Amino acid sequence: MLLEVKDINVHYGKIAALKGISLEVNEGEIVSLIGANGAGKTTTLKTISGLRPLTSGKILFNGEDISKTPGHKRVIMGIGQAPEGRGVFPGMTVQENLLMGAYTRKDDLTKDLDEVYGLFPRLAERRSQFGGTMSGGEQQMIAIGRALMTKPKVVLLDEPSMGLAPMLIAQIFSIIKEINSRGTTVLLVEQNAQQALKLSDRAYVLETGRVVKSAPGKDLLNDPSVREAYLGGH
């Protein structure tokens, strides 16, 4: 088991954002979290990456309890994240943004940088352009590329298709599949439930801070209640 979240509770002040969430991610899988806005999907990712403290529960990574491990140490251990909203540094070039992902590394970055540019040829063409001048789709590529530069064992992707044109959405999902086929485990939060479930080995449905269903992605695609709630009923 690569990542195990055990009965975690998270509060924003007095408000319970996560109420006893448990989930598992095995090495090599694509696992997605789907649910309405406010269901707790982003909070779950932030808690796994160390950006939100737990009220109670445990997070295990490679069998080690990381519940109290600081976020930057989780990056070194192999948890990378492309956050919701992308978080691109506008005044830095594309290449500088990517290199920010590798700030904890002391090894040679050339091969990994080449791999990111191979996945995203558009970033290679514009490596000297400022991040703030790139389109939404290109900024999403920077965010994913920067997360990959941490050399993650698992990459947490938060709403990678949000606000993108349909053609770019298809491209981002095929890149996620490619990243996974190269050996990186993926935990995906995604509003586009149909695309996420098609891609995922397994998925969890979140409602108001709780897991209400979990099953293989294909089973949830055909589940009438999931279709009704998240796939427009058809």
The other form holds:
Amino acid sequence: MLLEVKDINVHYGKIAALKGISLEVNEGEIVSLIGANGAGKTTTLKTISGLRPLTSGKILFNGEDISKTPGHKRVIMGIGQAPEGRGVFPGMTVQENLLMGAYTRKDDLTKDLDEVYGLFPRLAERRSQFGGTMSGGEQQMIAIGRALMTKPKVVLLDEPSMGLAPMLIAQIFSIIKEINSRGTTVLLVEQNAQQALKLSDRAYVLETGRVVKSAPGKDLLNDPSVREAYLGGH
Amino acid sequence: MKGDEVTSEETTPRRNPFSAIGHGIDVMRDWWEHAKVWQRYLVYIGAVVFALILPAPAIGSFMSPGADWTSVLVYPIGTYILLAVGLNVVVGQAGLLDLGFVAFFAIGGYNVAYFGTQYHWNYWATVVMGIAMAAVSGVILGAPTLRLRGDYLAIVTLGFGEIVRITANNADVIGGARGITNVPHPPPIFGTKFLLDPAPYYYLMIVAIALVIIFSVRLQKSRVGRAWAAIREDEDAAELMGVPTFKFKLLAFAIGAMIGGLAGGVYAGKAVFIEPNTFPFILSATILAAVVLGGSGNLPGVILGAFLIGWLPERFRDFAEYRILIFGGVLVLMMALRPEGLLPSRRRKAELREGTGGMGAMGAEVAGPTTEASAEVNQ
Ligand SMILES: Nc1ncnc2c1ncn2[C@@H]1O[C@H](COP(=O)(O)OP(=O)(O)OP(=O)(O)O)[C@@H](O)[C@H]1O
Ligand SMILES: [Mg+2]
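Having displayed the form predicted alone, please output the structure of the form predicted in complex with the partner chain.
The next block holds the full complex; its first chain is the one shown before.
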């Protein structure tokens, strides 16, 4: 098992955002988290990447307890994240943004840059434009590309399709599949439950800080209660 | 990898008296960004020559008809520049709002005064001591507070500045409210004695400013500078890139503090006499105003800002009581018309347009109930 979240509780001040969430991600999988607004999906990802501290519970990565490891060290271990709202560095160019992803690396980066530019030709055209002046969809590409530049074993993607046109959404999902087939494990948070579930090996449904259901993606697509709540009821 | 080919600068539809000047400044900055190495060196040499002839009486009679121009150049102008370059590391580069910067200036000054008068240490040794003590206090202040964000950090640093001043006011070992008198001057350099003539102090100040500028530019271009830029623009994203954000914020505090301490040491070497009221809160605010007015994060801008903030009130002494009012009015006007500062960097403009950057992430996050666990996030 690559990533194992064991019964974690996370608080914002006194408010409990996660109330005993457990989940597992195996090497090579695409795993999705779906759930309503405020269910705790972003918090779960932030806790895995080390931006939020745990109140209790454990996070194991490659069998090693990383619950107390600071975020920047988890990056080196192989956890990459494209944050919600993208978090692109506005005053850095596209290329500088991507190179920030390789901040801890000292090896040759040309191959990795080429790979990201191959996945997102749009970024290659705009490599010297400021991140802050890129469109929403383009910023999403920067965020994903930048996370890939950390050479992650598992990449955490927080709503990569947010605010994108349908054409671009389809494109992003096929890129996620491509990233996965090149050997990166993916933990995906999505509002677009339909497409996320189609793509996922397994998925978890979150409700107010708890996992209420977990099953292979295809099964959840046909689950009546899931269809009702997250897939528009048909 | 600079923003070289970006030409799609938005033309702001605003029309105001400053826009023409602003445009001229932008053109100059763009020229500078593309300038060849030899062109840049010419500008550096020009700047040094300019600094050397600046105290000339011909210039002084216009710049400072009321007071001795060279003295004005040492304090407030030179001292403000030194302080502003130091504060710029914290505010402009790392994006942390520090409202108590004067504390480090005080620590540098008091070290020179105390060890010079009590133990008769060599002046330079006292300056080094002041810098070291300032760095240590920067770390002591930063370690618990840099986990806070934005406005919380501002309040705590403001408190720190006051604590240092009030402590000095009440500590009899360092003279209490009376302060320390007969602070020794620097020993002669190459036969130049440091006595009442302000000129040697001016040249000492120029050397200090030049060293600090070189140091600051080197830092900005290094991995450290890149990490600071990332922290300033989005702290969480920086951590996700593998930047040890807490360590780098602490480093910014320590380096800013050292420059503040150096400024205090140089100042005390000329002042003969220092007291707690030399280091009021308003000085922290003034230096911050200089940084923001000039163009936070961009050294030429910060230096220009500090120069103007130091010089304008001296120049318009004739207006007596009204001068601070006019000065404040001019500041408000300038910031309304050119909020990114007089000489912003391109990058800073892009940050401001995005609505982040500015001065630190104001979106404070509430830590979890387990302080221990929350303490480890940023380590
Ligand atoms: N910084 C914060 N301070 C206080 N409460 C927070 C903070 N961030 C999130 N929360 C709360 O934690 C809970 C979970 O939020 P989270 O962002 O994880 O939800 P989410 O599932 O990602 O929602 P969405 O689909 O809208 O992105 C919510 O109730 C939210 O209000
Ligand atoms: Mg979310």
